[in-house]
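Single chain ahead, by itself, as C-alpha cells, in the form predicted alone.
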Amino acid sequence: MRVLMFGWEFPPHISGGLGTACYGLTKALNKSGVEIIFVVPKAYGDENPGRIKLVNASDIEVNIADEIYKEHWDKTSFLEIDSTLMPYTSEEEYFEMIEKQEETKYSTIDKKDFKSQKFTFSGGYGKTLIDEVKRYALIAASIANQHEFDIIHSHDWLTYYAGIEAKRVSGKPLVVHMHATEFDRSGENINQNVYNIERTGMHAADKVIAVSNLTRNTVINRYGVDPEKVTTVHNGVEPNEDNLYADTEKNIKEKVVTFLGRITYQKGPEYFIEAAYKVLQRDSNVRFVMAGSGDLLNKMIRRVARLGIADKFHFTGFLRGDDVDKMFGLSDVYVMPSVSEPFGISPLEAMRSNVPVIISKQSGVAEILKHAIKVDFWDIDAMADAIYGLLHYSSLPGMFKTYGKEEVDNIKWDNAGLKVKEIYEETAKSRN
C-alpha cells in the first residue's frame, strides 16, 4: 500500500509535537510495509527520512491554466508576502512575525498573466495563515496528479485543504489526523476560520483519526462528525535509547522541577507558576524551569517577578534534540499542567528518561498512563502537594521511575502504526 501524506514539518525542523508525532508514525508505518510519500512545504536537505520519500512542495511547479487547478484557484485570492509561518502559530503571532521582517514585499498575482510557477515556501506565503494553507492545497493538487498512491493522509488543519484537493484530483480516499483541535489551542475563544477548516476537512474525510478519546469526543460533539468514522489511535514514543544525560550532575544543590512545552493558553503555564510559588513557601531548596516559547512568555515572566520567585525560576526558550534530553537529565520532576491536551508526548519522553511526571487529568495521555500522578490543571494545591511529595519522599519517585520506565517502553509507535494501517485497509476496502 502506498500513502500520500501531507504534513507541515519534519525533524530536525520542528516546533512542537506535530513533527515528532508525524516522524514516529511514518517510521512505524514504513516498518509495517506501508510506502509513504511525505509532503512538507519546505525541505531543508538535512532531514533523514530513511525509506520514506520526502517531497518538497517548494520544488513543485504548477500552471493554473491546467483544468485540474481551476476550481481551487477560482475560489482563492492570493497575496505574495515574504514572511514566516510556524505550525500552531496564532494569527496574532503571525502578524507580529510579519512586522519583524525588514524587507517585506507585497505583490498581487494577476491570474491572466500567471504561467507555470513554483511557490517557494521559504518561510511562508500569504498575508494570513489561511492564505498559506490554500497555497499548499494548490501544490497538493499537482503532487496528487503526479504520483500513484492508494490513500491520502493529512495531519492537522494546516494540511486539510491539501488533502481535500488531492482527493478531488485523484478520487482516492482521505484520512485526516486530528492532533489538536482549535478548542484545545484557544478554549472557547476560537478562531472561526481555523474551526471552519477543521470541520470542512473532517466532514470531507472518509476517516478521522483522533489521538485520544478526549479528542474523539470533541470531534464528535463540537464538529458534528459521524462517530462511526472517528477512531482513536494513541500516540507512541520513540524506542527506548538510554539518555546519555540521565542523572547529569547539576552543579547545584537544589532539586529541579521542569515544564517543557509551548507557553500558550493550552499548556497551562500559569498553573505551573502558581504551584511553584506554593512549593517554595514550604521548601526554598527547589528550582523551577520553564522551557519553551509562546505568546504568554512575557506574561509568565512578569508573573514570576511579581511573586518574587525570579531567583528560583529559569526560562530557557524553545529546546529541541539533545537539549531536551539534557533538560530531562537535570530534572527531578516533570509537570504537564495542560488545560486541554489532546495527547501529550513529552511526559512519555520524561518517563523514558527516568523522570517521574505529574500530568493534568485533562490530557489524552492520562487515558493510557498508570504510573503518573494525575491532577486537575486548575488544582494548584494538589499540583504543589504532588511536586513536594516527589521531591521529599524517596520511595515515591523511586516507584514511579521503576514502573513508569517499564510502562512507557511498551507504548510504542509500532502499535500505533499497525492500527493506522488497519484503518487504511478498511477505508480502501470500503471504497472499492
Contents of the next structure:
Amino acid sequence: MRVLMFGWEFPPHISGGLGTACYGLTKALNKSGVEIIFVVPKAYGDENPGRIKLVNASDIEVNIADEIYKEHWDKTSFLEIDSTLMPYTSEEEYFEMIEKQEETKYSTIDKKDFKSQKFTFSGGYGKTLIDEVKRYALIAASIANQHEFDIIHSHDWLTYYAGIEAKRVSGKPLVVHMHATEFDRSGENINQNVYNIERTGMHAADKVIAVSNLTRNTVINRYGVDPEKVTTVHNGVEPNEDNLYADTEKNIKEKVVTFLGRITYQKGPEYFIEAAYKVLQRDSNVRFVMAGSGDLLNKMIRRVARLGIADKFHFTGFLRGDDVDKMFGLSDVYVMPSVSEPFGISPLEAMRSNVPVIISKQSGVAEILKHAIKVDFWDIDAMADAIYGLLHYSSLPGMFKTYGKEEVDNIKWDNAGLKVKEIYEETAKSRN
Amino acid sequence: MKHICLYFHVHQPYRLRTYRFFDIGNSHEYFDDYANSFIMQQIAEKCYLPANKILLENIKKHGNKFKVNFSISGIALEQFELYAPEVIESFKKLANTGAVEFLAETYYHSLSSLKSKSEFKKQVKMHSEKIEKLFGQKPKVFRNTELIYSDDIGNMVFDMGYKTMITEGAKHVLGWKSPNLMYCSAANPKLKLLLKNFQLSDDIAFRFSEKRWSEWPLTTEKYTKWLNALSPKTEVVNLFMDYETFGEHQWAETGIFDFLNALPGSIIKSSDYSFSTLSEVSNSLQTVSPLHIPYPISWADEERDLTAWLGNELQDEAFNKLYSIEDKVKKCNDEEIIKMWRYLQTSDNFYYMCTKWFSDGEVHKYFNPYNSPYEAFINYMNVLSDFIILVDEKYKINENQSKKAPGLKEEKSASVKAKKTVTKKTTAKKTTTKKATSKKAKTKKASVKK
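For comparison with the form predicted alone, kindly provide the form predicted in complex with the partner chain.
Now the full complex is given, and it begins with the chain already shown.
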C-alpha cells in the first residue's frame, strides 16, 4: 500500500495541531507498513518560488532520533512544494503576506542543483490564497503523474484541490481528512470560498475521515456528505519522551493556570479571561497565562486591562517547541475553552506533562477523555469553579496525575494509524 | 418449613445544589429543594405509592401468610413529610396490618459506622425513635447503610441492643457456605446474621427487564420453581433489594408490578416457603456457624466492598475532612449546624465521586446527577468549605463565651468596688454575642432545607 499524501509541516515548525497530527499519523502508518509519498508546501522565503524539492528523510527537520521509529522513515519520501500555503491562514492574512513578498520576490535566484529539478515550475505564488490553492493543485497533478501509488490522502481544505487533481490524473481513490471545518474556525460567519472548497473536496472524495464525532456530525449536517462515507478516527498523542520539564523549577509562588493556543474566535480566549476574573475575585494567590498569538490578541489584552487584573494575567506571545513543554511544566491547570474544537491535541499534551485539564464540551477530545473536567465553553461559572477546585482541593490534582497520565498514554497514534490503514484498504478494494 | 424474607430498602438523599466557589462564605443554601421535591414526588408516583398499594392488597388477600420487611432512611422519611406526605400515610397503613417489620439503620444513611462510634450510635437512636413515632414499632433488626458489615460494626450494633443484623451474602466471605442459613458473628456469637441471596435478589432487582438475559422474561412460576429447586438444606431465602426496583429501576412497562403482585400468591400456593419477618426468622432458626468478617463488606457492585464510596483520593479527602470537624461541630452546640453536618454525611455524596463507573457500572451512572466524579467532588468540597467556615465562626464565638464567663465571675468576686462598671461591660458583651449568634441562626435556618 502506497499513499500519496498532501500534508503539512512537521514539528517543530508548526503553527498548530495540524502538523502534529500529520506527523503522528504518518509515523504510525509507516509503522504498520504503509508507504507514503509525503507532499508539503514550504515557502523558501526569498528563493525562487515554484520548485518541488525532494527531501531525504534525514533532511527533514523532525526529531527522528528515537530508534524505534527510525527504521520506518525509509518508507516515506518527502516532497516539498515551494508554496506559501500555511495552515490557519485567512485570505486577508495571505494577501498581506504576499504584498510584503512582492518586493523581494525576484531578488535572488537559487543556483543549487536538485534531483527533482524536473519538477520546477515557473511563475510566482498565487495572488490570493485561493489562487495559490489552485496553483498548488496543478503541481499536485504533475506529481501524481510521476509517481506510483494506490490511494490519495489530503489533509484539510488547502490541499483538497490538490487531492482532487491527483485523483483526476491518476484515477486513484481519494481520502480527505477533516481536521477542522470552516464552522469551527469562523462560527456562523463562514468564508464561502473556503466552505465551497471543503464541500467540493468531501463530495469528490471516496472517503472522509473526521477527527471526532463532533466533526463528523458537522460534515454530515452542514456539508451534506453521505454518512456512510464519513468515519471518525480520533487523533492520538505522541508518547512522552523524556519529560525534561515535568519538574521545571517554578520561581513563582502562586499557582499557574494556562491557556495555550491560537488567540482566535475558535479557541474562546475571552471565556478564559472572564473565568480568570471570577477566580481572582476570590483568590489572589494565582496567576493566569495566555500563551499564543492570533487576531484577538490585542482585544484580549485590552479586556484584561479593563478588568484590572493585568498584574495577575500574563501574555507570552506565540510559544513553540521547548517553550510549550516548559509552559506545561510551570502550569498547575490547563484550560481549553474552545468554542468549537474538532479535536484538540493540546489537552493531551498537558496531561502527558501531568497537568490537570479543563476542556470545553464543544471539543472532539471530550469524546474520548474521562479524566478531565468538561464544561460548556460559555459557562464561565463552571469553568471558574473547576479552576478553583483544582487549585484548592489537593486530592484532585493527585487523581489527575495518577489516572490522566495513564489515560493519555493509551491514546496512541498507532491505533489511529491502524484505523486509517483499514480505511485505505477498504477504499482501495471497493474501487477495484 | 422454609422462610422467605422480602426486604425493601427505601432511601432518597438530599441532593446538593450546584454550589460554586463564589458562594463560599456568601450562601449557606446547600441543597437543591426543587430537584429534591420534584424527584421525591415523581418516585412516589412511579414507585412508592403503587408498590405500597400492591403490598397492602396482597396482605389483605393472603392474611398472615404474606409479610414484608422495610427499612426507610430518616432523610427519606423527612422528605416524604415535606414533599409527599401521602407516602407516609401509605406506609402507616402497611404498618397497621401487623404484617410489616421496620428495620433500624442510620438516620442519615451515613457511613458513620466506619468513622465514629458515638456518631453512629446517635444516628441509629434517632432513626429508631423516628420509626417508633411514625409506625408504632421499635425496630429489632438492624441494617447498616448499604448493608455494610464487619466484625467491629457487629459489636457496636450488638452493644446497642440489636440481636439480629442483615448483610450481603458476599461470595468472598462465604466461600462454599450458603447464604440460605442463619449465621452469627465470630466476634460476638450472640449477634445473628441474615444474608442476602444476591443471585435471586438481583434476578429481580437488576435482571428483570434485561432482554439479553437468557431467563428473560421472568415469570413468577419460573421464579417459584427456582426457589423449589434450591438445596433441601435451605432454611431461609433473603430477597433484599432497593424498593425503587419497582417502577423506578424497572419501569412499570416491564411488568415488574404484575410480577410483584403475583409473586406472593405463587409462592404461597406452589412452594413450601412461608413469608416471614426478619425477627420471626431470627427467633425460629438456629445459627449454623460463625462468620469472621474483619474487613467491611457491602451490597454494592461486583466487589461487595466499600469502593463505591471510599478509597479513591477524592472520596477519602472529602470523607476525612468531613469527620475531622466532628469535635468542633458538636462543641458548637447548635442543632442546626449538627443537622447540616449530618446531611453532608449521606453516603450518596461519596458515591457520586466514585471513579469506578468509568470502567463499568451503568448502575452508578444511573444514580449520579453529576457528569463526572470530579464535578461531584468539587461541588461537595465547595459546600464543605463553606460549612467549615460556618463551624469555625460559631466555634470561636462559643470559645470566647466560655472563656469570658469564668473570667467575669472572678472579676465580680474579686472587686466589689468595680461592680457597677463590670456589669455594664458584661451586658454590652452579652448583647453583641447574642446578635452574632442570632444572625448565624438565621442564616443557618435558611440553609437547612425546609
